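Just one chain follows, in the form predicted on its own, and it is written as C-alpha cells.
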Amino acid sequence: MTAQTFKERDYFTDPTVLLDPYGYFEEMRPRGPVCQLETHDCLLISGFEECVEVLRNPADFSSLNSLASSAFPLPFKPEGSDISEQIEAHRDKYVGGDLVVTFDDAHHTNVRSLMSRMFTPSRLKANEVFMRDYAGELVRAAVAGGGCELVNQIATPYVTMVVADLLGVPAEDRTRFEEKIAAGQTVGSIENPDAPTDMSAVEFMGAYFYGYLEERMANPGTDLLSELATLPYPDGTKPDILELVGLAVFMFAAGQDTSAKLLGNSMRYIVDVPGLQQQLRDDRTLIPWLLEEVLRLEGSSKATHRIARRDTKIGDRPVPAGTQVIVALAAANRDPRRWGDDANEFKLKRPGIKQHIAFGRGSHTCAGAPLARAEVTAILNQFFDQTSDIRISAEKHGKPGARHYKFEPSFIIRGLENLYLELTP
C-alpha cells in the first residue's frame, strides 16, 4: 500500500483501520507527530509528548467534542482568538454535552471533585470480597463447562455487577441495564457516521438513577449513590439532581466498558505471549505489570478529542482557535520516540510503564482507572486459581500467529466483540 492510498483512508469509517489502528498510526508517523488529515478538517496527534501536552492544557483545549469526535463539524463559525464562550453557547448541540467527560473549567472541577471522593482506595478495598467471590463464581461455572466466551459471558456481567454493587444499584435492575447497553450501538460507531454515539441507553438508565438518588437524598445509606446524593461541591453548594443523574449514569456505563475491554485484551497476551501464562501463575505480583503493558499496547480507548478554545500551539505548531484535534492515545502509547525501537512489542516490566496515557492524563484522567485495575486483577487471579491451562479457541480464532478477531466497530473503543477460551481445571 502506498502512502497516498493510505492517506485517503478515513480513520472514522474505514473497517481496515478498525481492525489495525496501529498500522494506520505507524503509516501516519512520517507526516509528523501532529499532522492535518485529508479526510476531515482536524489534526491527528500521534506523538506521546504532544498528546500529553494537549491533555494537560484544558485552558486552551475544550473537551466538548470528546464523544461527538473531531469528525463532527463545529456547529458555529469561530470568531476571534478565544472562542470559549461560543463553545459553551453551543454545548447543547453536542452528544454527551451534559456528561462529565465533556465538561470544562469550574464545572468540570466541581463534578470531578465528587468522583475523586468516591473511587478511594478504602472503598475499593471494601469491595474486594464481592469482586473475588463473584469472579470466582463466574470462573467456576466456565471451568466446569470446559470453556467460555469471555467478553459477553464473563467480562461484561462481572464488571456490571461490580460497579452496580459499588454504586448501590438494586439487584433486580442490574441485568436490565446490562441488556439495554448490550443491545445499543457502541460508542463512536464506524457503522453509523451520521450518529456515531447513541445515547438511548444513558437516557433509559437516567430515569432509574433519578429515582435512586431521590431515595438516597431522603434516606442515605453507605453506598456510592448515597454519598453522591449528599456530597457538596468544594465551595459548599449542592449539585442539581440532574447533574448527579448524569454523573451516576456515566460512572455506571463507562466504568464497566473500560474494565471489560481490559480483561479481554489482557487475555490475548496471557495466552499468546510465549511463557507469559506460566510466569503469571508462578508470580502473581507480575499481574499489575502485565496490565500496564497491555494498557499501553492495547488500551480500551484508541483516541479522545479536543477543540482549541484559543489561538495556541502544539509543540511549535500554531493551532488557531476552533481547530479540532484527535488525541490518538493508542499512537502515543506506541511512539518509538518515547518507548524505543521495541514500542510495538510486549515487554513485561517495561521501564517507566506507568507513564502510558491509556487512561488519559491531566484533569480528565479516567476516574475509574483504579477500579478497572482492581477488577481485572481479581478475576485473573481466579482464572489462575481454578485452571491449570487457558487456551484461545483455535476453531473460533485461528492458530497462534494467525489469529483472527472481531472488534467493536468503534473509532473510540478498542475492544473485542468476543473471545472464546478453552479451560483446563
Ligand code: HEM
Contents of the next structure:
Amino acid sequence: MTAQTFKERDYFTDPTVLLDPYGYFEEMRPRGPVCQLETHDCLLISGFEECVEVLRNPADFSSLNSLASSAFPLPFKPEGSDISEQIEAHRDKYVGGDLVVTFDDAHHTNVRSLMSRMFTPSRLKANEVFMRDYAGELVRAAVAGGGCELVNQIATPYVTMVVADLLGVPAEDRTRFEEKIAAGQTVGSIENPDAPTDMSAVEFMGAYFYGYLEERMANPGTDLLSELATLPYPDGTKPDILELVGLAVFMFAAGQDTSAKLLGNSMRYIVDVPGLQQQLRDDRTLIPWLLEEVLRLEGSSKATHRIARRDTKIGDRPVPAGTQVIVALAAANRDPRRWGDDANEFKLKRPGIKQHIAFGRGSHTCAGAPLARAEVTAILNQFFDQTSDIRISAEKHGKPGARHYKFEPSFIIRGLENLYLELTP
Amino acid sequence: MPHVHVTDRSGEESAIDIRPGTTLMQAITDAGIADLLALCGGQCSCATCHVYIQDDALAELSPMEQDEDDLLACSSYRKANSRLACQLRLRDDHDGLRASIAPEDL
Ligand code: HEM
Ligand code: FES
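The block above covers the form predicted on its own; next, return the form predicted in complex with this ligand.
Zooming out: every chain and molecule, the one shown earlier first.
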C-alpha cells in the first residue's frame, strides 16, 4: 500500500487503531520514520533510532505535553527559534503540567533525584516478601474458584497494594485508593475526546498524601514516604510539600494501569504462544526474558509526546520550534530496521532485547520500571507454583487462533480490558 | 564553566560542561554520547552506565553503596576504578575529572 491509496486514520480517536495500533503503525511506516500527520498538526515518529534520538535530547524537546499528548494545538503562537520561555509560561494550561513526567531542565533533575534510590534492587528485595505473600493469596483464591478475570480481579488490586506497601500507605486507606482508581477513566481515553485524561483520582489521593507527608516530616520512619519527606534536592534546598505530594501521587497513579496491563499482556502470550507455558514452568529464569519481549511487542504505553522548543533536527530532518511529536514507543519497538524482519514475532532471548523503549529512554525513563518487572515476576511465579495448567477462557475470548480481546480505550495505554482464565491446580 | 572529560568506546574524548546537581550519566547523555546506554535512567538497576574514573579523582567521589557494588559485580569488565555514572552527582569541584566508558556487557 502506498501513501496515496489509503485515507489516514486518526491515531487519537479511531477505534480500529485502538484495536490494532500495530497495523496503523505499519500503514504509516512507508511514509518514513518521521512523518507529518494529515489528521493532526504533529509528527509521528515510528523509527527506533529516531525515537531514541528525541528521548535523549531533552535540551531541544520539552516533555510538557507528555501526558496531554500532541492531539491539541499549542495554547500559544510559537515565536522565534527558541520557545522555552513561552512553553514554561503556559505550563498551567497543560494536563499534568505539575507532574514530574512533564517537567524540564533543573526542575526535573531536582525532582527526579528524589526517586533515584526508590526502586533499587535492595529496596525491592525488602518488598519481595509482601509481593509474594499478597500475590500468593490472590492466586490461591482464584485457583480455588477454578479461574478468574485477571486484569481487574487480580492485577489491579495487586499492583495498587504493592506500591502502597512500598510507599508506606496505611492499610486502612489502601482500599479507598483502589476504589477511587477503579472508578476513574483510563488515561488518554478516546471515549472522552475533550478531556481524555481525568485527574480526579490524583486529586483525591493528593489530600491523603499531604497528611502522610506532614506526619512523616514531624516523625520520620524508614518507609519511602519518610525518605521523600526528608531528602533534600541535590542543590541542598528542600522540596516544597506540594511538590512531594504531586510526586507520591504520580508514582501511585503511573504504576497502576501500566503494570496491571503488563501482567495481562504477559499472560496472554504465555497461554497463546504454543509451548511457552511449559517452557517457563520448566525454567523460571526465562520469566525476565518473557517480560522484556512482551514489553517490546505489547508495551503498556504506546506513545509519549514532546514539543520541540528550539529549532532542531531529527536525523537530517529540520524540526522547527513549536512542533509537537508523537514518540511512538510501540512502533519503534517493532521497527524492522532495528529488530529485523521478524520484528512482529514473539521470540524469547531476542538479541539486544533490553534496549527496547517500552519504558522510554533518557532523562524521563520510567522510574518504576524495576518495580514493574519485580512485581509481575513475583505474581507469575505464584501462578506457576499454584497451577499445573492455565488456559484462556474459550467461552469469553474464543478458541486459540480465533481469539477476541477487548483493549482499554486509550491512545496512551495498550492493554487488555479483561482476561478470563481457567486454572487447574 | 567547569567541565569533565569523557572518552567514548572509540577512544574519542569530549569536554562536557558540568551543571552542578546533575549526575555524570546525565551529563554524558545530554552531551549526545550514544555509547552510554543508561537503560534504567539512573535508578541503579541496569549497569549500562558503567565508566572508569581516572584514579586520582576516585577519592573525591561519593562512596559506593551496596546496590552499585552488587551491580558492578555482575559486569565482566569491572576494574578497581569502575563506577556507575548515574550514582555520581557532579559538583563544581569535579572540574577536570576524567572518565571513560566501559565496554558493553552482553
Ligand atoms: C509496565 C509498566 C510500566 C510502563 C510500560 C511504564 C512506562 C513509562 C514510560 C514510557 C515513561 C516515560 C514517559 C516519557 O518519557 O514521557 C514512564 C515514566 C514514569 N513512570 Fe512508568 N511505566 C510502568 C510502570 C511504572 C511504575 C510501577 C511506576 C511507579 C511506581 C512508574 C513510575 C513512573 C514515573 C515516576 C515516571 C516519570 C519519570 C520522569 O519523568 O522522570 N511507572 N513510565
Ligand atoms: S543508568 Fe542504570 S544503573 Fe546507571
